[in-house]
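Shown here is one chain on its own, the form predicted alone, set out as structure tokens.
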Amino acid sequence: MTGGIDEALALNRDISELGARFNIGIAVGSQTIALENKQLAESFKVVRKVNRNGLILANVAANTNPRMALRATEMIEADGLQLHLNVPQELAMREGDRKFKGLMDNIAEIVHLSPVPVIAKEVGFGMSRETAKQLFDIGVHILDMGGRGGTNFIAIEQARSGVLADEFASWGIPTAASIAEIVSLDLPIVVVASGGIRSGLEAAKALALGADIIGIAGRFLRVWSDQGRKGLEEEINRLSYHLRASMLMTGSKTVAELRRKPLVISGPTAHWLAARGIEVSKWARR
């Protein structure tokens, strides 16, 4: 989730031991920085170094140099090279990008060359049914969809003298109907849900609608900031605990049986997603 700072050294090495033990997955932040100046890149080699066999994620921006995407993979031995999508960001950043022609052209270039499997990233404005078809249609195959409800970074850049107006700090798709839209397409596409998602609870309603695995990085980061690394390993036993319980009351003994059961969306999520003519009653029906 970061790095390039000696206080992202420390949070991920804690992280990716803590990964090692409980088989987590673990991605990195973007790597840019990195690729730019190598004297930073320990802060992100330091998660395979103490995780030599766990599922490692690198991580560069969509519009990223193809060969230097490939680098950053290299860097730390990464099984999976997340593309990250911030275009709203970036527009929020002073010093942001503003040209993002042939973006998907990039985006292919990358799938293409790429020894591992490509995701592409959204990094919390969520992902629609269209943009997923795009995606899928060049080579792009693992979806984060990473919807609105978790780290804002429009209002992360407008605290900073940003350049969008505060009415923007609202954009995005919400993390459910994110996942939701995506699914409906029903493709051959694996679905990481992130975006919110604080709770054993929300990570199994997120899989009970239809994601394949469940990202964390802001509850997180803040509970290793404010109670180090044991007040972490606390944190993932007690959502560990709290995802088996889950599963146990909707007598669901594997994650597949959990996405069978009858999920009733109601509120806001059952009316964006009328609207967008997806029936909501199908997931009730299971």
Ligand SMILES: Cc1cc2nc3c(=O)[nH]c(=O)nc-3n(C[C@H](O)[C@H](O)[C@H](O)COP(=O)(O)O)c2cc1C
Second form
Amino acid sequence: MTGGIDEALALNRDISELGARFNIGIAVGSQTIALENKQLAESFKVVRKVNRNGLILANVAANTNPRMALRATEMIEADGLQLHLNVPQELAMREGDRKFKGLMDNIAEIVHLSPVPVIAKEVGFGMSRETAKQLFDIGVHILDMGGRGGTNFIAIEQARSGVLADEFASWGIPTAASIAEIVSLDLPIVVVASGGIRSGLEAAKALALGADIIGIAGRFLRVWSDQGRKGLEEEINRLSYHLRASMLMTGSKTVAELRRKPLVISGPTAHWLAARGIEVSKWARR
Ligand SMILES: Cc1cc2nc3c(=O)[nH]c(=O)nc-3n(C[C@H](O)[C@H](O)[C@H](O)COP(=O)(O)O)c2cc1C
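Mind giving me the form predicted in complex with the ligand, seeing as the form predicted alone was just shown?
What follows is the entire complex, opening with the chain shown before.
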């Protein structure tokens, strides 16, 4: 989630220890600052130090120089490399990036060079199926669609003197719609669902829609900062209990079974999918 600042060392250590304990993968925040200033690398390296065998993902911006991106992976001996796409956030930031030309070619080059799988990742604005297809075609087969509904970086940047208008705070594809868009492509894409997942029931819904993996950032950060490591441990236990309860109540022994249960999509998500020509009865009548 984060790194570089003093608090990040404690956060990353705690999260990584809990990751090892619960067998949950951990993704660090953007490592660019530590690539530029080696003294800051410790707050990232701690993640691998306390969790020798767990799943750990490196993270840089998608426009990072490919050689630098590989160094981020090496820094924490990561199992995968996340490339974040955050154009709306950059545009909201006064000092944000404005150069996005050649982004797809850069991602393709990183995929070509990377010894570990590459994951393309949004940060809360969602991914359309067209974007997903474009990324798939250049060799990115794991997508974290990071949809709208949770942490909102336009709102955050606006509050810090951003340069977009406040009306952009509702920008983005909601998480549920984005998962359904990507799943409807019917391609061998590993879908990571994130963006506003705060509970075991929400995780169950995302899995039932077709996600393979769930990602949680804001909720865990808030619990950790309010209640510390112990509170986060309880939160993970609670979330896990609620996810398993949802599975039991739908008669699903495995996630694969949950994904075959009928799922009725209604309200704004159904409208969204209908407008996009995606048949919701596919989920309801399976
Ligand atoms: C404090 C904070 C820092 C973040 N830093 C990064 C980052 O450096 N790189 C990245 O890819 N995503 C970053 N994210 C985005 C999250 O990984 C995630 O995509 C987003 O917060 C949506 O999930 P959520 O609603 O569960 O928070 C950050 C999120 C938070 C809350």
